[in-house]
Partner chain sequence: MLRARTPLGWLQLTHSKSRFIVASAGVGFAVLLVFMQLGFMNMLFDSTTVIHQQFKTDLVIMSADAEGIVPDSGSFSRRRLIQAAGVPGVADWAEVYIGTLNWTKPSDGTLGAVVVFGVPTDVRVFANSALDAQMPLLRTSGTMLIDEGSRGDYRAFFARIAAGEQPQVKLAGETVTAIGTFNFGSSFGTEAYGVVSRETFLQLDRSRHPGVINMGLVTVTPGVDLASMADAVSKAIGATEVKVWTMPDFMEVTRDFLRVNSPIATIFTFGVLVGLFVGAVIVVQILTSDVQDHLGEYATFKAMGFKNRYLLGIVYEQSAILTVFGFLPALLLSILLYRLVGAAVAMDMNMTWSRVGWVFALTVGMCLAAGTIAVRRIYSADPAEVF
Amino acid sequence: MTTASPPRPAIRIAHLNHWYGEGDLRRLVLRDLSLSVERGKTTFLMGPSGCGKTTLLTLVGALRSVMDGSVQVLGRELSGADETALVETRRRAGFIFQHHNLHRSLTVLQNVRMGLEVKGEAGKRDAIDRCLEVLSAVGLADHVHKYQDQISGGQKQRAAVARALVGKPELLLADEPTAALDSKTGREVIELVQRLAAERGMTVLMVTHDNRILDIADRIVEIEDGRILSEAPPKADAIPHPERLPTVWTRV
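Structure of this chain only, please, in the form predicted on its own.
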């Protein structure tokens, strides 16, 4: 009897180095970093400001080029990839940013439809239905024709979530999505993201400083000075202390 091989991880990073500047101004922000992210799981990246979290997220999202090392995303090697390959990878991912980045001149529905524009699917016959479906899923069915100045901060971030999900991405990347929200609203948004990701089988990689949402993650990875710190898992029945997280915590 043949044993099925385990599924390949959604993200596999090996010996990644990344820097800004040249010569005497060169600053290394990621140092020999290796990381594997399981498909269908929610992983949080945590660490102090400037430690390389957002840089890592943008490399995984093919928003910048890999300088040194290997970054495999959804089975595609991004190191040395041409622009066509990078665009194809971006189209398989959804992005949520710290600020909602909604277009002020567009309605909620029109903003969400922009998520289909980048995939070249906004002109499809079912485009509006797809937008309305995801807006209903995030609780904005009654706000589709409103502009951003007519909705709350939490609703704006929900619209940003809908825009990221409307293209049915395999990978969801989020950079500090609760930073501008109060604790209750921030938790509601992340619980929504986690629930929809689980329903759709998406992999979530999220940068956050928010200690109030740690229990939502399947795994927490701590980065400092461009490196993943030595693993220090907590006891199986313990949640990490919010003031000092272990490097890698996996919920069981």
Second form
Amino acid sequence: MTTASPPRPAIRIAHLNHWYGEGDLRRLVLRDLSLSVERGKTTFLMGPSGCGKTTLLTLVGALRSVMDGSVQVLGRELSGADETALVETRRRAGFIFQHHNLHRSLTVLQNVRMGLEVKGEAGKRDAIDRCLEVLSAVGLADHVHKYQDQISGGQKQRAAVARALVGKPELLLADEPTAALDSKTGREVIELVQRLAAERGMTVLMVTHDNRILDIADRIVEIEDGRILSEAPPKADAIPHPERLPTVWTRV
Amino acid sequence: MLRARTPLGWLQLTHSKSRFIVASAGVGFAVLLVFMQLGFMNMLFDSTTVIHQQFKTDLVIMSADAEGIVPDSGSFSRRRLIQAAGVPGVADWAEVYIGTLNWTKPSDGTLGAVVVFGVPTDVRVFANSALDAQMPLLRTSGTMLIDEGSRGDYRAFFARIAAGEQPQVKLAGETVTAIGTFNFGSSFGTEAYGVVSRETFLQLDRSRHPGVINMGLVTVTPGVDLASMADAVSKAIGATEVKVWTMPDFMEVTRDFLRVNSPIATIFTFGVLVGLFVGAVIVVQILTSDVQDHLGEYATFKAMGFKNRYLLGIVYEQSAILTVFGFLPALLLSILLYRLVGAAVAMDMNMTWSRVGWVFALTVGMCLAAGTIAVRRIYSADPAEVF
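The form predicted on its own done, now the form predicted in complex with the partner chain:
Everything in the complex follows now, all chains and molecules, and the chain you saw is the first one.
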């Protein structure tokens, strides 16, 4: 009888150091950080502003070059990777930004279609159907031909979610996707992300300050001063409550 | 099949219709400048050979240093023409006297100058059959034909002639009767042309010896090779004071002389370069501003996995769009302005396909160069900064 080997993690980070500036101005933002993120799980990165969580997200998203240490994403080592490898890794991930970052000259549908175009799938016969399907899933079926200035903040963020998900990424990276939304809309968007991620077996790594959505995470990683302070499943009392106030992470 | 690539350049440019119109108008303005400069330059070059085309001849004998058919193109002995007449293959010949004579303008009574051709009336000299038909009328001494393309308001004067009147004009101090009109089309340097008989010319220009002419026209028998005939006539004359040309060759000599020996080509070429520079600056400004406006969106695209090459393609697509949308209206407007200017100065200002092609190629080059300058900003779009 053989024992099944544990599944390879989606993200494996070992002894990661990252800094900005040079010489006397050099500032270390990630210090000997190691982390492993399971496939198909939703992990929240939390911590005070400037703690390095967004830098970590950009390194995992192959948006920066790894300076020291190892970052493996979806089986590919990003340390020493060339531009082509970085771009290929980006194409396997979906990104949701703090501000929706929709293209203002494109309609909602055209914006979402860009998520397929980057993978060379926009010319396929079912491309529009796939866009409409995901737009329907995020509740924007009636707004597909509108421009970003014709829809609400929540709808913009839903459109950004649709753009990130339409290409069926293996990894979803999100940076404070609820920051510009009210609590109700923010929660709706995150629940939507979580539901679609679960349906598609995606790994989600999300930076957030928002204590109201902690219950949605499978795991919460706290970072402080470039190091991991703690990592654990969300506590039972993390279930959101209307009266709950932001805690330490929002006190900047 | 669905389009694989979103036409982002087009969508970005046309998202704001007013900005797109202004941008296209900017490019169009530069193209218009270029068209007008080339139009003026070629009108000037063409105008120097308009007069060549009025003569019905195969060969032309001119003074050796002549660069065109103008009064100061030099003179030579009529005997040279008679020598040419003896060459086998020569069918006919005619001498032409050319002079600039003072006249009292029939338009407003002021003094002016008219270039007068004195020609034999018993030989076909002019290509224009309407003009040729009037040649017998010039056998009456003291009569002349006047160019309808003369600069100035001659409408009333020509109307009188058209009505059958024969008004008199003061030409070289003599009273001459205007018995008809013709149309050469004027040039930059000449405000009016007149045609008189050889005899009338010699009466008007009393300093002119009848044996000294300005131009010899030679018609050869059909089927004879013109270039070899020009050589044969030249050898028969055997004098270095004259040269024998085919008319097309002489027209080319005239154009080349103007192109090489006058600053005209340099001035207008500089004008074209200024137009292209202005256009390039406008396009760089438009594209750079557009790239700057969309830098965040470009950074987002980079984060999504689009390569720089894709984003550069957007800028070059915009260059191509501005080329077309600037060029086409400018072309139409140029054609209209060519007609208006041509009518105003009584000269032909024609648009040619080769000019359209050249200016389009220059516009493409201008927009591509501008695009190449503008795309540099795309490299500064940092995908990590969108977080």
